[in-house]
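We begin with a single chain expressed as structure tokens, specifically the form predicted alone.
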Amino acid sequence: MSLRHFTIAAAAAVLLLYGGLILSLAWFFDGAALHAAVRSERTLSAVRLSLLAATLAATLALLLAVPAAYALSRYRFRGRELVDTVLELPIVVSPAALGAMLLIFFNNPLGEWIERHAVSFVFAFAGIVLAQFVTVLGVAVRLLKTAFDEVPVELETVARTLGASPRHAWFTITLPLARRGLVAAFVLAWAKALGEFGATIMVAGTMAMRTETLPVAIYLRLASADLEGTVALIVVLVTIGLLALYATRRLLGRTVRA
């Protein structure tokens, strides 16, 4: 088998694996259950909560990830290797463990003070956003560092020799050239936050109409042995995520052609 055929076969295997999982939902798919789930106020509340929390978490992650990724891409500083290593924490540690770490933090004196005098995170909407933020931050920094690595340093140097300050060069040269990476990082962080479950359930719990996101709603339906309802909610979640990724690919494709 040639290299071309082998690699294409591997790509087809990936498609078969994930496509097969999606198609397997058809065995328990019920149009009436999907219609009832979509019209249910509890489901609509879970969708709204998921979309709002994922958007806030992804936005906050990018606000911190953009300067952090640029520092890792351009500068050599003390502790850089440690920061680079810690970014792998959401990969080597499960989301449930990250959520447990957050919960333990809020049982420490500092965390208890924050809960009482600043913002309440445990069993609250803010806890959903925090759990998702912690889960997606490392991924966002990794993606953005790659985007900044692809921007030639020489362009920034030329801009500075022409009188631009480092900040002005960053806003007018670096960020515009890395915009595709910025968009991709935001959408992937958003999609990951949308489907986040382990850390969310640890910090925010499963309170209906309050902290019940779509993944939590799926878990609760499955726990009650409602397979048709579970499949209906999975279809809703998968549809939202795939539509967002498809729209982003189209947008980035148009940007490249322009």
The other form holds:
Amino acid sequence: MSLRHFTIAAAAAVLLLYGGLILSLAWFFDGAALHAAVRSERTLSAVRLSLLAATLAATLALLLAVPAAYALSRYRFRGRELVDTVLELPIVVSPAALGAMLLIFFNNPLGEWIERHAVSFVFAFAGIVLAQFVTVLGVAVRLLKTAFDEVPVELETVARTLGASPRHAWFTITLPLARRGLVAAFVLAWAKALGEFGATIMVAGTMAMRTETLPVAIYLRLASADLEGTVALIVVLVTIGLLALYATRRLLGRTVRA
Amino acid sequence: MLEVDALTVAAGGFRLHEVALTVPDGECHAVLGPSGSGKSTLLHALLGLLPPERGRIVLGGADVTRLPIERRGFGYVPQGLGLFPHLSVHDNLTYGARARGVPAAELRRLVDRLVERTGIGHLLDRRPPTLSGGERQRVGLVRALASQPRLLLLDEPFTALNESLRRELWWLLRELQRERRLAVLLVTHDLAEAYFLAERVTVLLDGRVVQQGEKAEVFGRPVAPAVARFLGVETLHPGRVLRVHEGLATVAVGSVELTALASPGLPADVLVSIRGEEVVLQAHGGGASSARNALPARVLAVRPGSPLSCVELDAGFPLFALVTRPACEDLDLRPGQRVVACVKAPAVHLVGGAGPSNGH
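With the form predicted alone done, generate the form predicted in complex with the partner chain in the same format.
Next comes the full complex, this chain leading.
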């Protein structure tokens, strides 16, 4: 088998795997259950909660990730290697473990003080956002660092010799040239946050209408052996995810042409 | 005027030692050196990307050593040109003025003049990735000049171009530089580029200035074997000074004796350096010549080149001559042919601190 055939076969296998998983939902798909799920106040609450939490978590992650990724891309500083290594933590440690670590933190004196005097995270909406934020931050920094790496430092240097301050050069040269990476990082962080389950359930629990996100709702339906309801919620989640990805591709396409 | 005084910079394991140079207004100064000689380190230190350990950078009478890049007053054209790919040519040209808040009318007059002078008026709405190599170079130069720098730093900006385009842009740069009485510091390893554009030359080797001066002096009389080798002197051979009389030195080289101009303090052991274009070939048994050195020689090999071919000779020591193709054909030069190689005494340069023969 030639390299061309082998690699195309591998690409087809990827499509077959994920396509097959989506198609297999048809076995238990029930239109009436989907209709009921979509109209149910509890499902709508889970969708609203998931969209709001994922958007907040991805936005907050980017606010921290953009400057951090730029520093990792451009500067050599003490602890840089350590920061770079820690970014992989959400990948090597399971989300459930990350959630457990957050829960343990809020049982420490500092965490307890924050809970009492600042923001209450445990079994609260803020806990969902925090759990998703912690899970997606590393990926966001990693993606953005790659985006900044692809913008030649030379362009910033030239901009500064032309009279631009570091901030002006960053906003007029670096940021516009890294915008594709920025959009991609936001969308991937958002999508990852939307599907986040392990850390969320550890920190925020499974309270209906309060901390029940879509993945948590899917888990609860499955746990109660409601396969048709589970499939209906999965269809909702997959539809939201695919629509977001499609919109991103259109947006990125326009960004390239702009 | 740029004055660099005893600039010492450390970059990783590399160190630039005590570099001093001056570039008066209206003059182009070339910094020459092979890869790893410290050219980039010097450039980065001048731009403010690397803090110097010691020394001063003075531009137009102001000490800019500790100033941020944007307040130094250098125009910069890097090897890759650094055109902003997401901005139109017009926005590239006006970027500096906008960043510094220069009034639009004042800027427009300057940019219009430069655009007209360099013939890039039809490119203003295009984006850099759609331009040809030559067009990009022109835009890079105009953009740097539009910011009205006190000194233009050029980092091998013409490397990626073909020969004819490169020469065209050399002329353009020279004319612009003279019209605007601009100080230019050109960092390059291209000897022809440095010779064409610069009035003065600094040769950097291993982070140190090994020679500095008028270009004719540096190219014609390298002070060290390493400089001669870098500057592409074709013939380098160890010799021994036999006697000095009335300003002329007689030097034993291989199995022959050569006459050269003697300089004060000439050591006994020298490296004889002769540029290939200084060697004139005559048919064997040709007429008399004013050249002090008329050496019977045998052609060992002819390496065709354009516009000059390199002729390898055995003249009692390995000697290389650069001659035009028509001259090669007229003399019917081929291996084994016997010729007379003539070299005037001033073209035989004696370098102190002779090392092993370089050969080719």
